[in-house]
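Consider the single chain below, provided in structure tokens and representing the form predicted on its own.
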Amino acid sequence: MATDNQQGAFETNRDAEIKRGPLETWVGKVIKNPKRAYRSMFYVATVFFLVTTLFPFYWLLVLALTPNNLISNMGLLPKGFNPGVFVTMFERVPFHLYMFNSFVLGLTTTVIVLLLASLAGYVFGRLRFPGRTFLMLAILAISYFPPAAFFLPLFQLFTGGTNLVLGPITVSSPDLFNTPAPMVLPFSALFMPLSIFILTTFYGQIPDGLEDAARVEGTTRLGALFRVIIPLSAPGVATAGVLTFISVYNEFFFSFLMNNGEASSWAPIVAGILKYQGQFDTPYNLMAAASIVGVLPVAILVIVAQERIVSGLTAGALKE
């Protein structure tokens, strides 16, 4: 009787598992292994992360191959294939000289902000001085204003529009417009607060006894900064020096604004895919291809870099 009993409890929790939706079954799991609910939100922001950043590129390419007079009602696969796009958007435009551009003003810019960065952040993260933390923040508080703030005082003075007195001598600013000093000055103004940040935060982690040991050999402090302290901060530097190219890779605001437009006055890739649009057409397909050539040297140097950005910082954040 007892075991007729077991049967049919066995019988009817089975019935209950069987008559559970695949929702309840799945709480069930997450319920007896909550490691279960860990993976699914994992999976999740994974998906959600691949989606919203590959998406757009996977776009840029439907445009690209799809021939511009079918650009219209378009679904999720491009209406044809043409890949002599690719090489159509060099004979129209040269777009080669538009890139290189774009690195010769990322590159100056660069090597401007990790020489002065370097200086600044060993002063704020070695030297101890009364107002330190007020003047690092009014620093960082730069990097907060919008570009247009500064546009129109500094258009003004690389276009020769300012006076400027120098004591008895009233001299005209020079006209450098069309040239990368109205381009690269900004950049680095903008994009210095970031690397003086994370310069600071790795230079005030190296010991002060090997500083110290460089100076008992006779160099000075400057010579300890250049001899010992950039060597051994490098993924500190490397990371600076990749997010600055990048962020002046990718600025818009005064590398439309500082130039003409033409390859010839150091305009960067913003303005050769603008490039592409005429007076009564506007080729999507060539901006699209464009666009992708333009954004492959800057995915590649994060490709290669990331495991340097990503140790310089988490390794900035650490406090030892």
Partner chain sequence: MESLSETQFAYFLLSPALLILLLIALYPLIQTFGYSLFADQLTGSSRLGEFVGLQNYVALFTGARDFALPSAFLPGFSSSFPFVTGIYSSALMVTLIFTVVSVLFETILGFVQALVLDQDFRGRRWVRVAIIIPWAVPIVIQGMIWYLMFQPNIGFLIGTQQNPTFLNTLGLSFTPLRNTADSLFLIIVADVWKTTAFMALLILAGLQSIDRSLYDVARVSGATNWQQFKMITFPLILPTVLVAMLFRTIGAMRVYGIIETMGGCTTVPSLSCLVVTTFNNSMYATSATVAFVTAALIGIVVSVYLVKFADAEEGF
Given for the second form:
Amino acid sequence: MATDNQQGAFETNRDAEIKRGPLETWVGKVIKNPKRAYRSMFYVATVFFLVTTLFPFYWLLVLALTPNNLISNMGLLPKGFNPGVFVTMFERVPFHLYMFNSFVLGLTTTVIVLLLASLAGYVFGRLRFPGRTFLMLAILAISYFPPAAFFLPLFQLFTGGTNLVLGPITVSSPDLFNTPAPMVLPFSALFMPLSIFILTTFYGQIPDGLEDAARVEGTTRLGALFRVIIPLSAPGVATAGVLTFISVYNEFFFSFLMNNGEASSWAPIVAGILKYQGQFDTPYNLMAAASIVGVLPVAILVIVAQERIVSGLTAGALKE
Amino acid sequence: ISSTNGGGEGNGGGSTDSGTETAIDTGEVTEDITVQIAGDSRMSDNIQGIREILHNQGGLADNITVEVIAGSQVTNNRQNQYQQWLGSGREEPTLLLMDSGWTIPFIARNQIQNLSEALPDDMVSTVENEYFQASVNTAQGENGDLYGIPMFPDFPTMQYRKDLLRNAGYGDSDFEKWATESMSWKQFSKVTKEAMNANSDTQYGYTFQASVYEGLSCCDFNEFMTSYGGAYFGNPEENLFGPIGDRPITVDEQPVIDSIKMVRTFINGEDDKQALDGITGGIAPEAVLQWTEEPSRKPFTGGDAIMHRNWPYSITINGAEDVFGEDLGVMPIPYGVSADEAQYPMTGGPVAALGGWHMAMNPNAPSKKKQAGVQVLRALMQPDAALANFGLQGWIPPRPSLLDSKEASNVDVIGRYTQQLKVAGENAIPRPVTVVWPQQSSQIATEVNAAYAQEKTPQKAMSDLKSTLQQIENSQ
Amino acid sequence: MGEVNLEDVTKRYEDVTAVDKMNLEIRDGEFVCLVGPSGCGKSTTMEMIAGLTIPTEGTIYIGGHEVTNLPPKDRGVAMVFQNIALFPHMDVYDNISFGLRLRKYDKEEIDRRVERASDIVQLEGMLDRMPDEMSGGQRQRVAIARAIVRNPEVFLMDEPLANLDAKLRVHMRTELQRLHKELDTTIIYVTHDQAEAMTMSDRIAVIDSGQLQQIDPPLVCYNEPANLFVAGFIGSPAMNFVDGELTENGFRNEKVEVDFDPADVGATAGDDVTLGIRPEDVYTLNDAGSLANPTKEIEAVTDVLEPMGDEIFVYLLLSEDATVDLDEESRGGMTDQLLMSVDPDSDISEEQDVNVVLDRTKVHLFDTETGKAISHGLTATAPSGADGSTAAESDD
Amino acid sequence: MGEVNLEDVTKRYEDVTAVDKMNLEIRDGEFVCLVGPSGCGKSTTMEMIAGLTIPTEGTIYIGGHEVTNLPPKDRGVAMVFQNIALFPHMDVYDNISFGLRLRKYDKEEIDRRVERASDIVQLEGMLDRMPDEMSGGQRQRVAIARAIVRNPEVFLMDEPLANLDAKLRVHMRTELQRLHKELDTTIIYVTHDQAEAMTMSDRIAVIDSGQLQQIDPPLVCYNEPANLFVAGFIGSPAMNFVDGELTENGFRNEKVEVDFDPADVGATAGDDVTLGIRPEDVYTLNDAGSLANPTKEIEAVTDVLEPMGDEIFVYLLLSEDATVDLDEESRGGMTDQLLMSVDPDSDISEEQDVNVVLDRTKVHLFDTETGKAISHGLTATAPSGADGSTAAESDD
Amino acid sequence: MESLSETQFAYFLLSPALLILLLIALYPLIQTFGYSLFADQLTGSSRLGEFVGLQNYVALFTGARDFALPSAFLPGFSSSFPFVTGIYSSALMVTLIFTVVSVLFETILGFVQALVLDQDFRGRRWVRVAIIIPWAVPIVIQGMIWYLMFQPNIGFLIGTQQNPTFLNTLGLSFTPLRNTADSLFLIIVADVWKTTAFMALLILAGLQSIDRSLYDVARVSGATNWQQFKMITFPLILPTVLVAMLFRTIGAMRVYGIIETMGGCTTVPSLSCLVVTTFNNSMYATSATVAFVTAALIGIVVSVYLVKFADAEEGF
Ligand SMILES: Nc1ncnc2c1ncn2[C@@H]1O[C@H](COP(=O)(O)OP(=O)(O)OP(=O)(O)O)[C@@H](O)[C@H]1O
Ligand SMILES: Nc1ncnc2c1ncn2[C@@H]1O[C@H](COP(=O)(O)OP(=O)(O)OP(=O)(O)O)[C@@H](O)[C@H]1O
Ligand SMILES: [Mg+2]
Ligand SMILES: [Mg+2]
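Okay, that's the form predicted on its own, but what's the structure of the form predicted together with the partner chain?
Time for the whole complex; same chain goes first.
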């Protein structure tokens, strides 16, 4: 009986279709079957986002492939085709070394941040203690300041300009200029509040029961953090990690001023990109090429890494 | 942890006044030593060639090696880096390549070595007597002492398309004349308009830079203004580099206003309410208001413009065989009034804003390094070395005389235009660099751009600017 | 050693006192069931013993050492959680072996133990499933296995069998008992299943509103409940309660009369008392033949019958106008009804007049006001002066 | 209307067939319990009816309409989940009123209904608690309330009372029954509690390994189980099974002999059969007096006694060397033991020789191989030639 | 360690994070605050002049320091905020507009992106890469991309008077990057392009952490997709969204890089622009002062925000 009804509905529908245009037909179908509407909305959204996010990259590619001299009155297609730019960019600047530096800086910072922020996130997300709100706000307040506000004292500290008085002895701080330390440390401090807040929300949402179970099984609270809470917050942890890593990868202020800009002095990718730039002349094509090389692999790597981190965390990377 | 620096006395770490003035042992260094130079990527790209020049043409001893760290080419960033390095008393690098546009603030802060005290007199006097005067001025302190050796000056010129002008009826004889005898803005605008009419498929007439940036205040506007006999602070000979607060502010004078009106005519045509009489209008696109060097060069290089003001680097690009080759013409910047008619000395005529870089010395460097640094400076100053560097890195020789040399004119592309450069160099006008220039510069750029964009009348913009500049002057 | 002592332990949440001055002595190797109504504080007590919740007041000892503030891992306890709490990111093997891996047992030992545990809970072949691929009962078995792979001194089990079917439950019950014997560990066990509590435990601790009501061996709790609460709580279906007054001649109310000498039970006439009698101790006159000490007849009419297969629950109304008010049956207190359990073969039908008698030896008396038990079972014979009409007297 | 039909419904996961060609017809307004061992596919069946899981094969109808692929919201069902699944970010009130708020009921109506539902589940005064501030049983009650505030055509309840104590469970049971009557909805109910299944349901559906074994009224399942599985599964403690052979004279094995004419039960001599007898139908000679149709005596010795309060379970060993092997008791099949339930007053002790008889009318016979039931209850008298020695004959 | 009280334990675990923050953040901030109490010093080897107390702050608020700061074009922008005058108020205005608009759009778009990425479909990983790469683009390059797109005669989005593009017909000027309103708009677009990924990533993580069985319950209760979103998804990821918004708000209020690389700090002077510009001009005391005032303003905005959402989520 039910099938009869449907049959009937289907028939009328077919009759009507003949007179309708394709759009109307589609609309009709959509009204009948809202799933279809969701599906199409979903595709429209996906395509929209793909176009809007990728278009500037296409534009970057157009710039890269167009010989620098011809970059003017650009249309949607490259003027000329100069794939050699991807070779030239490495000849002009040892870009891979800068990428490597960025990588090391990013990775080190990310590890430090995730470690410390995990502890802090655990504390803020799962423990109740006096001073909690105040400390959270205080940590947050660090993010209010523009990086320039930290710079001068830090520069002195890291270039040996600050004297530490330890009782009778006065030691001047070590000269860390041109080493990763004066970048990694400020990055860690400046990007940590974000991770702390992210992890706080994620850790706070893990049911107490699971932590309890782990503790009764014989972990310490910290053990439970690393074996249960962090793995279960894997998407959040991975995201905090990715955000931190990429922030470091892109950071400009400290990356630029805490070294002399040489690849051998741990200068990161931003310095590398700027290296292409002359005082007046700007080889847009080289910079575009360098950006593509600098960004695309990293983005892909980061996504792959994120997936691996998530699956690694959740599927027992912590297994002995 | 406590810091002896306490509440913010903020004395830049180890830097001390004394270091900048002591004489340096100028004798030979005997041991192997490496001198680190904070240069740019062009230098570091050419480091092998530079070493050869230093040892072969410059006669540098073999035990001294130079090493270049390539600071950012973006001049602001470089300045910033140097401020931190020198401010905190770092020992490296020994030598620093400094923009002539901001060497003076370092001098004012006692952050670089006083070369008049430290170098042998012969070196100092060579610089003072034989180098482009404008360049030398930007490397001197208030007391007239020398703090940097000009390595290469930079002067903008007017580039043009001979092929397009030929269509408008001009020929080689005109081009030859213009190469050394610049034309007036009136004529320039007329010629440009004619060429535009003769080449209707060419999009633009004259392209230059008028974005809100340092390049407008230091250079483009400075040139327009100076070529009309205007000046920022009255007589440039006396007041260009100070004394801050004790000099007139003259941006509201008629020549300055006229220069603004002229540019408005270029952009908006002769029916702009603030058009300048005698100037042919509508030769420059509105886009110049947003253009800096490269965006303004792109259309020219791309064949879409007839006239283009830019620095020598672009001559090399535009004069290359696969671009315009011999069809690229170069002349000094046109003038508004002749030097005689101009109110102040150093103004009027085919003025060119001064760019270029000096080599300065880090006073905190160990004395052995300073000693070797002096040897490097001496080697760089050798005429043969300067000429070789012109060929290698395109560094325009800092002594006018060298531009006349055979070697100079043999340099690829730019060698064809040494005479124009020499004229420009002799008429160069530095920006009024002082410690407050950075503040003044951004205000100037803002007001001038607003006036060009018809958002303010020239008079209003300049009187606003005057009062702001006054405040800045007074703040010191 | 695995003795567990709670001394005056109290746990207060903001507005709730979950556990109230609890004193509990559990001997080494003992199997104790905690029972009590939902929300009475059983889980909270377990959590405090495990160290997951810190008591607001009081002291906890395990094996003679104070552990009140010790972290769980140092207490040597294993726990099966009421909410199961499997680690969702680990497969069954990893869940079960979690505690062992923490303790760095070697691979083979772990494998051996996991295999053994999964055998016991009948999870062979599921070791690589993830928790979300399992049924409710399977998950619960994983949780049990996770606790039993370790050999702790104290097992805490919070309704470990709630999601299992009767068959499996019986199986698990015997397995746990065997385990208990083998390992000689202390087991504290929360259950809502009377059969579990009765068969497994050495002693049952009955808790109400955070307070310990009675802790005694199962049959003692069943036969000699300390108070109305325990009497009503232990036994399913629950004991019948009839409110009345104590007279010189025994218990009296409108419908029910039970004769005895108040002095025999150490009470004085005039008190308000509640009489308790379990459904299986109510007999129809037909069946009363085998009964040694019946009470006087009580007139009743049957209401609802609930056939259970192996017995039938008969709801009897004592007054004609009463209806079975399943809803408002409250714990303890007077009701106008009696529940009787009869043989499934009995030819009893709804709305039929039946006269019933109670087994005197199984009659409980409670002080209505305080709820305290006064006596369990009356003397075999009715006191002189009371008539023993229908009941055959035995000399047992 | 609320009839629910499953036609050949199958659900396969990667390597497991959770539900296997299930055919189930549930009538409008019926109360059906699904029972079966853990992991047999009960929850999966419920999920498919609710629309949360789409069957791999087969068709589902609700109220006569095909709903196989319809989203849950269009099926008019409410469900209590086995894993409870309260919304952690909502307080009790919001959890309960969730479905009503979705349907934009007005505030008063919502208040009224929530109050009613929370009354039923005895959660008054807890409406503003958050789920993590509640005990396991309290949470489960919220889950029940969340389902019953709505008046759907079909209720699905997956072990809704697993975490409740006996008392509360009885209360909830009657409440659900009342609700069922009032609303006249179809209720499909998963439970592991035999008493629940027996008392509440119109019919019980017994499932094993994803397959429906029997669907019949409770007493039919209890008294006339369709096969060995059902017989063993329904009833707690479980039915005793004794393997043997069918001879001309009836059932025979080493220890147990039951005389009857195979023709009477429609079987032929020589078949392997399994005899089933429930613990309450095993009598000691002493108690057998009341028994109309006893079998021949069986010699046994008592092993373990399990006193339950209202009865005692006695494990009998039939051969002397046998021990109670609680572990390997398998469903159906020969065991050397019998479980007997006796009155708590019986003076029976461990390791005592007792001879027992079975109630002939309660003897079940199954085909050992296929498990199919052959007969339930034997003719009142033994066939001629068999001796009816001890049993008194009645004319019933 | 386990025997520490909850409070002790909390502080114990926090100590490494607090230590590094103390050294790397608090110490320099105190130093910098010290700087703000001195006068600027442009000559001589000392970075700072004499002690002036709070005069820098006074000068900033009264507009007496405006000459030293980049100023916006549009006079309408220097509308009056209480207690703030002149350029500072216009910078505040620019910053607030930037913050509100960009954070709003980033949140909405990020949300939708996250919802898209939460679906299971073929090629999801690549769509995810696509959505995330803008976030990986260094600001210099981000600036270059958009700068060139809107550079007359280079990019194709800007036409000429004779040959306007559709953007021009919509009202974009022919030199949009020299004009405060237009460049602010374009800078917001560029920022939304880059940082939406930040939102999307965080929200996606939040979505992935939701217990799926809650949706089962909701569906059986009759929730439509929209209702599931509104009543389950949204409240459960709200804490994550709030954190993301909080940090984007703070980030946006400190915007500097993209402005500098696209329009220039003189065209669109944000609060951070003032800090960096004065810093680059060696006016360390003014820079420190502006930094502290900026931080205080951000603090105020954030407090308003926190108070407003405190009911929504107690997590903070
Ligand atoms: N997502 C899944 N993936 C794989 N197997 C599953 C999945 N869900 C359930 N199963 C399996 O399907 C079978 C039936 O599961 P179901 O949850 O229906 O059992 P159940 O009868 O409800 O059991 P219980 O009484 O233990 O709750 C089980 O063997 C289970 O392991
Ligand atoms: N975190 C908490 N905040 C406030 N009250 C709580 C909290 N945890 C438990 N409670 C309350 O404490 C009381 C005891 O809870 P507990 O979990 O111990 O009960 P239970 O005996 O285990 O009950 P059930 O049999 O239902 O699981 C309950 O009333 C419960 O609501
Ligand atoms: Mg509990
Ligand atoms: Mg189930």
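Quick caveat, the model's predicted, so the values are computed rather than measured. Positions refer to the first chain, counted from 1. Take the two forms, find the largest set of C-alpha atoms that superpose within 1.5 Å, and that set is the rigid core.
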Please determine whether the C-alpha atom of G261 is displaced by 2 Å or more between the two forms following superposition on the rigid core. no
If you line up the core, does P146 shift 2 angstroms or more at its C-alpha between the two forms? no
